[in-house]
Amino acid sequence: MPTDAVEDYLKSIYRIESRVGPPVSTSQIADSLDKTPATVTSMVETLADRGLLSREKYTGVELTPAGEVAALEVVRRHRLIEAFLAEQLDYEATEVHDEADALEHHVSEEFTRRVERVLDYPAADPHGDPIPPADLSTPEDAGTTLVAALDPGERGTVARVSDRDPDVLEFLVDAEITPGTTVEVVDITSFGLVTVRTSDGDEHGLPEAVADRVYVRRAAESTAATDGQEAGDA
């Protein structure tokens, strides 16, 4: 029943909520969907009428449980399709997004299940975003942003790279900073340059805007200062 537009709004609100929390403002939605604020106001009204979100005028919106379920269904389809494109049709991680953005509104539940089965129930899409299972039960373990998780000298595993800016994503993929790889923070300057070493030994300087789009999990118990042990689990 929901139209493409409705699904896109829900998905967008969901993603903003899970990044910065509610309330989600009109302009945040407008930016992320590339619509005018007037358009967004009108749409969130109808979404509120349908019980998919609660709205306080001039403040913002927040998904209701029903809205969150609907959003998660879209997110699930989106990520599953991305995984599928990468896996079965040999798409690059940088190419899957737009295709999935169109398809996500038009695949049936049947299709979704079959894709999931063929891929053997993948946990994450090609960027590392977790794929909600059919019961939509995922708590969204996103990992922590690079500088928040690691001090200089520490290592971690990349859990996820944001796919929001295609250029940033392209850069990260080229640098081999992708889900599953290991990174070590070499240095963090006061002016926001983060230098990391990747598993192939290369060093890359990441401006803050880029570093903030890399999410990692600390390598278990191997703080460089307190512990010389560096046995790697590649």
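Having seen the form predicted in complex with the DNA, I'd like the form predicted on its own now, please.
Keep in mind that what follows is only the chain, not its partners or any molecules around it.
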């Protein structure tokens, strides 16, 4: 069974790959886990020796098939725990990440399956991140784009928000820019400030660092996804 540290590294690399694609650099991993480059290099060598990473010197690393399965297992536990805390124990979206980080290494697969069943097999965690299924296949996350990619006047539905920065997440929660919220881009400045209007008419200026954490589905794509879901339920 992987150690807590190994699981943390695999989860971090998976998240970076999901966001920007491989290869993942040592500095990206170090920033994500708040580790020194030397510490990361040592662990990367260990993971490569175990067949969990493929490594190209001076380029970066990529999860092997075995490494991806191991990463998906811990990501699945983490996101199901977040969903359970939010839905069953009334935790706020800003509170669940740290709690899930503490619990994810210490629950069994049976516990995970029971949580999933109690929650009626949720597709996403409270931040909108897709929950890997029990077969540990890569979860579907198609059709999303950064809110800054919308043109002024264009609308979209928030699909997910990053939980990596607690201050950014708290800002978005306070502004009620959370999964399921419809936003309209009002303006995008030359220095990256994105002004959005929510359905209640309130306008919020999102600095570039915040806008880069908000993923939306364009209005037409959101409607198509809803229509497809309704057709599937019929």
